[in-house]
Amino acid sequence: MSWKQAEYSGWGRALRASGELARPERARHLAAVMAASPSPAIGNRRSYGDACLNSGGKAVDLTRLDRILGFDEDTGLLDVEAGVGIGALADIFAPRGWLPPVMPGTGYATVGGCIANDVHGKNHHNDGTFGAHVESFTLVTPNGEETVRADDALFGVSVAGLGQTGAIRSARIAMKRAKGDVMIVTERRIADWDEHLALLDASEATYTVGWVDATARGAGLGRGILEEGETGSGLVPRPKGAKSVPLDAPGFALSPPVVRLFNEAYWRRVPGNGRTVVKPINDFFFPLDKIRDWNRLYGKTGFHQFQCVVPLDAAGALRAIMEKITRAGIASPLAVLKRMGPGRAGLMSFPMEGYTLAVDFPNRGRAAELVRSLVRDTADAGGRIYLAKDSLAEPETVAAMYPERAAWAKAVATIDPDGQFETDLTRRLKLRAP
């Protein structure tokens, strides 16, 4: 297996590094890697910081390993490697009347990837994280290939590990029913902070999430787009193939008069009393894929997102920070809120029951002093930021947040005493730190 050397970044662009690749084709391929050089393993690079980055080091790039292994039609259990996307499966499966059981933003997102961030979705109130329906991995080592169980303690070391524990070649997981394969959808504006949370609060649909208008201020402030799914049969419009992007945006692209134009006019094309539509599977859970590259909208530099969750009971210190996102002017229109549930899969699993905020801020001006100091409001309201999201917070704020860390670290140092699979993230933040 021949290394590569490689520029490239996370999602956002903002972080970026500097290595050598190696690109697997089959489980062979990546035992050998892992026995001859062991490197953190990475997929499409969709966390948006530095996660998936090593620089000055190597990294095993998994998504040549992207084959369904297995399925059993009576139960919805699917065998596959870890490479295969999170979209791919849900244009084969959906059809068959099966989902994966969560699905991020992106359909890009790889099964591994989603293991090792213990990923969450719209339907995280319902169905917890993507971990919670694994029922076995296979990780693999420098010591060769082990089978982990969901009742292994290696199980919540690994999912949401970072990858700290190996390379996960191929996955069982336990897929979700579905009605059919389109999504009928229920839209509805919302006027106001207040009647946001309370939507959130009484939504009983199976897929719930907020658009928030984070340039909306005073009476306005929260205002928003609610919009809850339900999986269904129906004819919908062939969904339009992708388009790019395909420069580097100039700076005046996402300027704040621009994003406040936009976001007036987003807000207003569902109409005052509401609407019900029926949309592509692919359209409702992963509307921004329709734009290959959107990240370079936000030109050369890049941008950072903030993602937070804060308890139930801290609702009034997230509309202390969305004040504070509105008065800074900088935020982008990609602005979403969700009601979270208690289900986590991992010690380092980011979700706990309360409300969730993601913000995107292009990286330039105030933006990272801005971002970092939302990090520091949402651990003094008890709540804490999504990893697979950060790249500016600092590592005693997040040791603070993530109260199993510690007994995590020891377990990792354990599996990786001589930190080979260490990334940037985990660098950064000091993550296996005793």
Ligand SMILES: Cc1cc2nc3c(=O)[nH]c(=O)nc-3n(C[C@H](O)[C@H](O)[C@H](O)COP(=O)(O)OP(=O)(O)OC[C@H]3O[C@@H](n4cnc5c(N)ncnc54)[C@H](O)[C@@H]3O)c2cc1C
The other form holds:
Amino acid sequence: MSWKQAEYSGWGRALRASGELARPERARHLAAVMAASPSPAIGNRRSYGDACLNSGGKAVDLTRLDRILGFDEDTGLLDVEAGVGIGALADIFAPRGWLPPVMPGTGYATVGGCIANDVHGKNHHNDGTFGAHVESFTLVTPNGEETVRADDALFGVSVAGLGQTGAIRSARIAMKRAKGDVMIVTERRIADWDEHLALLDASEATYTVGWVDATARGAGLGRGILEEGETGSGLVPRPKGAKSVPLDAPGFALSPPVVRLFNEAYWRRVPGNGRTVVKPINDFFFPLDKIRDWNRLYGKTGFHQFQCVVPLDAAGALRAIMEKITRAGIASPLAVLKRMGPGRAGLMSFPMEGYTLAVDFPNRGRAAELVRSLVRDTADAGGRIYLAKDSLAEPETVAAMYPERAAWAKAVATIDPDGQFETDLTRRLKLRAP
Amino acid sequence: MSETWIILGATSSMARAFTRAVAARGDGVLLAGRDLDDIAASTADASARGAPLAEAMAFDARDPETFAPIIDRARALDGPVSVAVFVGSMPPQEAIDADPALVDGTITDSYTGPARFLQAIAPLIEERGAGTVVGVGSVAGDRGRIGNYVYGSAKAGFHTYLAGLRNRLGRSGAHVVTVKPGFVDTAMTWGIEGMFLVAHPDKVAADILTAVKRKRNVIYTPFFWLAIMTIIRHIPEPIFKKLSV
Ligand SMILES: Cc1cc2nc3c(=O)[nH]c(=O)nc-3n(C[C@H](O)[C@H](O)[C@H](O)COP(=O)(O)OP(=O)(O)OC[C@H]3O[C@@H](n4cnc5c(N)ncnc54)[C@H](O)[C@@H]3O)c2cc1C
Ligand SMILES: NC(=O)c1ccc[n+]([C@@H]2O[C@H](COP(=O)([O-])OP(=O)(O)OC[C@H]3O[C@@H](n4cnc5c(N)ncnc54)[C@H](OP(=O)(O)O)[C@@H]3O)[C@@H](O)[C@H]2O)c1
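Please supply the coordinates for the form predicted together with the ligand, as a counterpart to the form predicted on its own shown previously.
Complete assembly follows, chain above in first position.
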């Protein structure tokens, strides 16, 4: 198996790596790579920071192991290779009445990446994380292949395990029933913070998400749009092919005035008394995928995403975080606010019952400093930040946020005693320290 | 009565992409190659994506004994039989320089093996009076270059063979598409230095399917390789022989 010297980065492009990549196209080649040079597995690199980077070392790209191995139309049990994208599965199975049980905001995330970060979707309050719907997976380590089932101790170590227990080659997933391949979406304008949380609390929809204008201050703090969706059947125009951003954009593309104008227009797009619309599945779940390589809008220096979750009773602290963000005035469009349920399937899973906020910042000026202070605020509020998005946190803060980290590190050490699956993220945050 | 595609070299990622494209439109597939473990996964994938029939078949371009069972299987199926050839091998030129015996294998894999298979199945295609043969050649076959002229010469031979076969099969209502890819992002090119404008296999597969539908004769994929190769083909030999492109 040949290795290719490459420069690569996560989705945020603020952190980069240079190292060797292998990209096996067959199960046997993956086993051979893992036996000869054990290295972390990576997917489509839709993590923002350094979870999918191994500077100066090797990494194994699993995106070419992307086949559907079997599907039971009666039970909805699906066997797939781990490199398949969530969006590809939605495209294939929604017309037959099934969807991936949990879908992150991009269809390009692979099944392996969804397990290794135990991702959440717009249905987290009802259905928990991705890992909760995984029945088993096949793990490839230097010692060969092993099937891990939901009741095995290793399951909760590998789910949200950031690739530290070896490469997930394939998985069996319980798909979720869908009424059809379109979404019936109700959009409501939200005037302010309190209304935003109240509507999120009251939502009984299967899929719920709040878009929040991270530039609106004062009385308009927290204003946004609540989107509630249900699957349905019907006819909508087929989505057009994705547009792409061919070049890195200049710095002003996402400058504060442009963002404010965009947010204003985005908010006004929804009529004052709301509306119900029918959309293709992808438009609802993966709105940003319509523009390929949109991360280039941030120019060469890239961007950071801050995503935190705080417990329900810390809603006040989250409001203070939101205020700090709006005061700084450097946020990007399309910040997301959501209520999470308690569901988490791994020791290192991000979710906790509470509210989660995700905001992007161009990587320049005071952004890094601001994000670091938001991370501290989150810790003080008893919350945690999402490692799939992070590129700036510090080891001590994160250790406090993830109380099961030490137990996880100990379990991981039995499988990977020499730290061969470490990534830039696990090294930066000392996640594997005893 | 659906069409069935015999895919030779089914383990190639270009072949996988093409298999998905034809499965999605409801064609059946016989996936043929050497690595039957891997092909088993691809047959499952093709079925899940809509192929009414997906079976694995052993095929080794260097072992003509493997040809007849595939042809017999196709004969037992109703409907048009189509063939897409993705087989080929490209040992590094230095390896061939060190061991000239590698010339034989390269030419068998990339030209004579597939040609012998096509020769054997041509009467069945003619009998059915429909169907398409897709032959994947290469831009490398357009001109002999210092870096891979053995492989290039095999592809050139295959191009000429396909042109003749097109002339023959066209008389009975079947069609032959010659495909000349530029650089494609597959296992064959992973880690090779000097690659540029590398296309995704899905792009190549989509181009091939369009060419099949429109009954194109020869395509370059992506299309801009036509321009690049037109220039390269027109460089006079006294100059070309001094270049290392
Ligand atoms: C626009 C956008 C929206 C997003 N929205 C959400 C969201 O709503 N909810 C959410 O939870 N996340 C969200 N994310 C984050 C994304 O879902 C996760 O980062 C996911 O893990 C990315 O999957 P990937 O295949 O790109 O994995 P990568 O980013 O390549 O890798 C992520 C981690 O998984 C490990 N890994 C990957 N594949 C394997 C494998 N086969 N075996 C073992 N380990 C593996 C890697 O080692 C790494 O630690 C979003 C990202 C983007 C870009
Ligand atoms: N990648 C490029 O840039 C590029 C450019 C132009 C043309 N091409 C051509 O495109 C085709 C597909 O190549 P690829 O890039 O996808 O590379 P690849 O993965 O190496 O594919 C080559 C295919 O040929 C098969 N093969 C080789 N020798 C064989 C034999 N003796 N019997 C049976 N099968 C044999 C391989 O099967 P095994 O799995 O059994 O080895 C594999 O399926 C090839 O014809 C190649 O020459 C490629």
